[in-house]
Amino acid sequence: MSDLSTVEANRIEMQSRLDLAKSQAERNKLGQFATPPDLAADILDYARSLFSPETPVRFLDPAIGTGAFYAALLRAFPASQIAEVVGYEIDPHYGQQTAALWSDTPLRLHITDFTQASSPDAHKATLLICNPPYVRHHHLDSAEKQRLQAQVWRAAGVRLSGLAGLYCYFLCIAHEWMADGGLAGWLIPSEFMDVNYGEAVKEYLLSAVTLLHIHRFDPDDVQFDDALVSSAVVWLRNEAPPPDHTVKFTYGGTLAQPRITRHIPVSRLRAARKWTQLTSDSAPASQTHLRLTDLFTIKRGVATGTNKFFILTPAQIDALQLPMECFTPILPSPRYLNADEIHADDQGNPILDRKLFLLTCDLPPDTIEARYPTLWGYLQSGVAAGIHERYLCRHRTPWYAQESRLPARLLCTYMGRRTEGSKPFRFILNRSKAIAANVYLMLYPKPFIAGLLDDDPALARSIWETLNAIDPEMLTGNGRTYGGGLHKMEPGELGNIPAGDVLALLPHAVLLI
């Protein structure tokens, strides 16, 4: 074999060249985000600290790419300890070049889909390190999900949700590839710790194996230049967890030198809804007091299916001679809102520089054709463009119908970044009849609060100001954090925020509840 430094330099150059030969969309669809060399080295160095020097290394990487972890393995472990190396790569674009690069080394590379390969009966992996493909569930069709779910059930006894990303399937399927007592390190998105589909993964980690350590990188310290994702490294050993087991949780810094370290009992992990909060500097939402969900029904805004087709400006509506009565005012993206209080004109339309209207007509096609010929023509142009076949549209009857949403006096932005002088989430006071798209969360007051708002219009402003005064750490601690400091908030997560300050504005609310 050539000098390892030379081979690694060639590998990095090859990785860059192969990545550039594919479009970003192609790589996103297959979840191809290469592990940075320094991170791969840190992970294998840490693996060696957990690995017995007397145990032969039978190494497995189920998504080897060009071999970042393999190169790091050769640096971290003595050659005399490495007994076997097996890698899988689904894409020949990378696999064939990788096979040539490492041709004079012990690597046995299989250019095929790991999830369809048969696990060995003997000589299973004692060390598994993997950065599995980050493929969202949207890119997995129904038949593929069913196949993967069945495979996971056979391998690990876990039932994964159809919303799970491909990395969850890799982690669970690999269970039957590991030797008893084998060590695994998984570089995966940290979102599984907070989202609903991650519950099955967390149960697997707490019951089927011994979860040793989860290190979560600071979201501002993005590990991948080409993927907006907050990463974690999950370490586990293929053996039953001991009684009263505690798990090491670290945050920030590096694996070897984290910023925060905590040891958390499994019993507490089972009770915790969001694991990222366990190493957060902010306190989690109280579970013992009233929350926003007790005061508001919180919904995502409208998901149109194709904003460009369904959301039009007044000039576009006029040019196409479309009937204005078939449109509803809708707020623009938060980046177009210069203020967080939206006023209305005499017709209830928002007074904004950027005015938009959503096509909201669920009349039958023959009625539209007879009553609104110009609108019928516009819908036919959508059919010609294939819009009626898009996912949301083809699941609606008729395909151009929209979700029903009433205007909400109070809204919250769905995502944002926390920068100096700004908050990641903005609460909006909406005095117009405009509804909102799914870049907002809409807060509808429960009936007893709606009555109070009708009796005292100034109360809406007080509630709005109180919501905007919520500690940003509280909001981000309950939401989700992605790479580059991007924060998101789902309705249930916003609903989990303590409502004590809002409740204090409602003198009769406690008795009414």
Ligand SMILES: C[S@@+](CC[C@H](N)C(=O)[O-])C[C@H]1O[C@@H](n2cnc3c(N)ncnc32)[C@H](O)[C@@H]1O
Second form
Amino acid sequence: MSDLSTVEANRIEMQSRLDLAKSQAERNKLGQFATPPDLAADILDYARSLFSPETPVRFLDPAIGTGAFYAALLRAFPASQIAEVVGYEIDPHYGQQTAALWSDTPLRLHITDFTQASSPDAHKATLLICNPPYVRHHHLDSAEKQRLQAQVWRAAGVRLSGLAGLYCYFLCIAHEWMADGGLAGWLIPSEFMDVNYGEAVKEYLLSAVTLLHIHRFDPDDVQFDDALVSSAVVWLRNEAPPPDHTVKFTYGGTLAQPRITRHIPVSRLRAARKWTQLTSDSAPASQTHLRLTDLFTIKRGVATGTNKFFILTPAQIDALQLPMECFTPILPSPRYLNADEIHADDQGNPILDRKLFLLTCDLPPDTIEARYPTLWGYLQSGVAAGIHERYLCRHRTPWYAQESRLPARLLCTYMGRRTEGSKPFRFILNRSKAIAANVYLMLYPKPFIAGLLDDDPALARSIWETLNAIDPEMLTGNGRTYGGGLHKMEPGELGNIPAGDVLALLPHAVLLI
Ligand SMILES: C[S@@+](CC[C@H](N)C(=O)[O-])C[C@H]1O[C@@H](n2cnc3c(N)ncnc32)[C@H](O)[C@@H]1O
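Alt. form predicted together with the ligand, vs. the form predicted alone above:
Let's see the whole complex now, leading with the same chain.
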């Protein structure tokens, strides 16, 4: 084999060539985001610090890509200690060239689906390092989920929720590939530490193996590529945990020199619902992630004061002969929206069965009286009915003025119930110039994203799909729940949701801003 640095330089060049030959969507589907070489080196150096120099290394990477970890293994461990190296890669696009690159080394590469491979009876892995594909559950069809769930149950005795991403299945399935006492380091999203689907994974980590250390990177360091913004490295040993075991939790800095270190007893971990908060100084850890509020200004829709008076149908406007220029299209309540994407006609009005318009005129009364007698008459009917005395109207000048809101491309419903097959909150892609009432939250992209959206119309759709794919548990966990299972979410609560998945859609350069 040529010297290690030449092979590594060739590998890095090959990685970017292979990545560029695929679209972002194709890479998302198989979770194809390579580990940066420096991080791979840190991880293998750390592995060596936990690994006995007397134990032969039988190395396994179940999702090897071009072999970022293998390259780092060859540098971190003496060749004499490396007894066996096995890799799996589902995609021949990467697999074939990886096989060629490492052909004169001990790597045994299987170009096939790791989750369907049979684990060996003997010579199991003493060192497993993996950055598994981060594929969200929405991309796994239900037959595939059932197969994976059965496999996880067989391999590790874990019952995984259907909301778990592919990385959770990898972690559990790999259990039966590990030698007794074997060491594993998993570079995975830190999400499992806080969400409901992560509970089974956490229980596995606390009972079936000895959880040694979880290091969480500080996303604000922005030292990683897009897909790794909120990652953690989970270190475990395949043996029963000792009594009174404590786990090292670190945050920020590097694996070897973290910014925050805590040693937490298993009993406390069992009781803690959100593990990411365990390493925070004072603020919840979620506050150190970039959140939706860093990407969007989120406002509640318009509170009209009296919808019946201020929001009219075209037929009512017509019958009262009111001036159309004093009205702005407004979306009907979410229950009248059959689809979550709203198209517009050539005037920008939403194409919907239920068409509504909000009276948006704040001209002074005498101007209205002179210019729009019919509207003046309508406002007088409001005064006669006492509308101008209602709380919101009383606090506005003139009383019929409305809060000003521009149309928002993205909206979220403000409240809802969780029923079979439906989510409590829906994100809406609004291609019309309609604004919205306070049954919606309006998401206005911050200027650096607004520019990107103008340049790339497909991006709005991807962001919308990603928002709709946010785990409902995460949304309801941040909002409030009322009797009868009614969930509500205020702008600040929506803003508090981690923005990792949306960030992953943005060009890397944007993250540096
Ligand atoms: C996050 S990348 C990591 C690649 C490499 N280990 C690294 O760290 O740079 C995950 C890799 O797993 C591969 N992959 C996805 N699904 C797989 C499966 N079911 N079995 C084996 N490999 C898979 C992808 O093609 C991709 O190359």
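Please read all numbers here as calculations on a predicted model, not as lab measurements. For clarity, a rigid core is taken as the largest C-alpha set superposing within 1.5 Å between two forms. Numbering follows the first chain given and starts at 1.
Q: Using a superposition on the rigid core, decide whether the Cα position of residue 124 changes by 2 angstroms or more between the two forms.
A: No, residue 124 moves less than 2 Å.
Q: Taking the rigid core as reference, does the Cα of residue 274 move 2 Å or more between the two forms?
A: Where the cores coincide, residue 274 shows only a C-alpha shift between the two forms that is less than 2 Å.
Q: So, superposing on the core, is the move of residue 45 at the CA at least 2 angstroms between the two forms?
A: The answer is no, as the C-alpha of residue 45 shifts between the two forms by less than 2 Å after core alignment.
Q: Taking the rigid core as the frame, how far in Å does the Cα of residue 302 move between the two forms?
A: Displacement of the alpha carbon, after core fit: 16.1 Å.
Q: For residue 329, tell me the Cα shift between the two forms once the rigid core is superposed, in Å to one decimal.
A: Shift of residue 329 at C-alpha, rigid core superposed: 7.4 Å.
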